[in-house]
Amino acid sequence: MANPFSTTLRVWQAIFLQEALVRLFGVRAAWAWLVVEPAAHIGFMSLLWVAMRRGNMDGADLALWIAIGMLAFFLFRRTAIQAMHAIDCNKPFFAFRQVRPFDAAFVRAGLEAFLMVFISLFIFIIAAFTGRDPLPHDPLLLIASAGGLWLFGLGYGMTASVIMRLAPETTHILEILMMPLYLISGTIIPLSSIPLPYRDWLLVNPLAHGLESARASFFATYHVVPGVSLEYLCLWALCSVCLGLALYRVYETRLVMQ
């Protein structure tokens, strides 16, 4: 009899193959595109705050804040993104009893961590030949940060694809939904910069604690924004992959079906 473990890790490699060499060969220089769409964002950024005579956001290098800024939301999105149709891409794994819904979104979730990494050390290398200091000075706060980020963009990813299973009317609005998340999270704009009460508002949104959280382990003269928490960025992470689990759960047979 097969060791449930094993063929579960059998399921993973070969999902994960499969998708690696579709985001890496799919289409002619698909690689590259993956490191020249962050990069284009934050030299423009980067380039637009200098235009406005900004050297220093917060305490922190203006390069490497909207970098990292960046950076920690395209985790969140490109795994939100990835889990969102793990289930359309991957239909012709589920002829196989074995491999579950789950299979398929957290491998394309845990693809998604491994190409930002590389995306992010090359960035991180070039901000360093222009003469900055690319090293986080808390790196258990940063993977804290990140991981949290990657958390809740699997729950977000896997519970907007049952969503769309079962109102597929909902599918472009959920997509929609990144563009104010992206600019609600203080990814380009400075949450110090928002007056009270508005910024209270803002901190609702758990992306811009993890945003901010991930700032903060780069550089140890940043001015957090009060009322910033990484535990609560944990806790919406947590709450959104069990959802995603159990809807998962639920809907299983109609998500494979389909």
The other form holds:
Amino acid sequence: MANPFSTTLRVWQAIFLQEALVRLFGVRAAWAWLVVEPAAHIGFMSLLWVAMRRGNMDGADLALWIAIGMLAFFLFRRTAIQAMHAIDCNKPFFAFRQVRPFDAAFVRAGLEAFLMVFISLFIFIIAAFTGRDPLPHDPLLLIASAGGLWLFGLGYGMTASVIMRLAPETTHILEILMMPLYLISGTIIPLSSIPLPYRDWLLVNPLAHGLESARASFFATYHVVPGVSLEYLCLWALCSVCLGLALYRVYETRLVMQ
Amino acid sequence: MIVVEDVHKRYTTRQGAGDWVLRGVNLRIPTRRSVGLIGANGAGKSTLLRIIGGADYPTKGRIERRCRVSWPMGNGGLEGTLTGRQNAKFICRIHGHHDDLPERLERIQDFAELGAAFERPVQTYSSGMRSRLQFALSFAFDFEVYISDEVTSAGDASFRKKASDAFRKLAWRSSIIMTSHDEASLKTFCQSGIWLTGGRALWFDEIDDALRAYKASTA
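The form predicted alone done, now the form predicted in complex with the partner chain:
Below is the whole assembly, all chains and molecules, this chain first.
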């Protein structure tokens, strides 16, 4: 009756339900903040660009360009942060032998993807009401870029959580790192506005490739920055997930030990 | 049977590796024989229970559980910010009782007798209330060996009686491995004893002999 696979599945189910409850109703109106935070962010940044007399980003609608970039970046950041803190937030549950650290990280990342789908839908509906066309012209490319960003978030989060556990001092660095990543990934400043030798340096960052691909999937007329490749992001995503899994394997007992 | 083979354990803190708490514990604990773990404060009783229950791992050595062993009651397992009911739901689900969840919850609620507190966060519970919930939770599932760290002695008199009655009903198929500073509850629950001293374990077939040996060492 209890084969390892079904045990794992029911642990995932239990963690998912428990985490969803905390995420949606943990603090007052937590579910509302999930949407309000990115919406306010997108609205403010659009306003800022409009104030600078810009209505169009390399052939894409400005507000939509920002919305897609932000949602794509948040998909990565939220997944990474949730996976990063999966172990400390579920500490008491590791008293049960069937709950492994990977279960917590994976389910939390999955929940974040699930929530981001709904948040994005909501924001695109707002965009449609304000007279924009929020339908992707290449849905497969969108799924691939979102998948790559999510997977990289999971890999980053898992790797970071092990590093944090082995050297708690690094927590600050790993969290502060999100700020420059936000700025250099082309979330609010278009990469095309950066002069050439430096732009190629920024393209070392795999997130930039994910964000640009996500934008390209929406607008048929968008001028993608040369050198963007989805494969590059996917390679990073795969490597980071493999590294994360390997670290979890090696330090499995250390992660939950006292 | 639970096989404990040459188990060593020390905790690593920021100051580096600590002293050895367990230094080579060898035990074969038969099922259907309830065992009381005795020893001074800091002798490693909770550590050994956590390792047997699988909530922690030996630094060296290994452990083999050839029967269904519960998680260690009394150490973790409850998330403070969640209510008693939410914790109970989580534990039921990971033990594969998603479909008969309402009945299980009712059983747990009846046994724990927490009243309205069942709907309040566990961090607001007193230690007695926590123990009642812990006890009710693990008795909601069929284990062959239950592991209890001070849980049985933490409740009030009426709960202790209820717990020992419930346990007596299960005694034909289950046993308990427990620690307690209360001699009476050790004698109520256990037949055999393990005395932890100097990081090693000594087995006594009779709990009375174990208690006598322990007392003689402190006298």
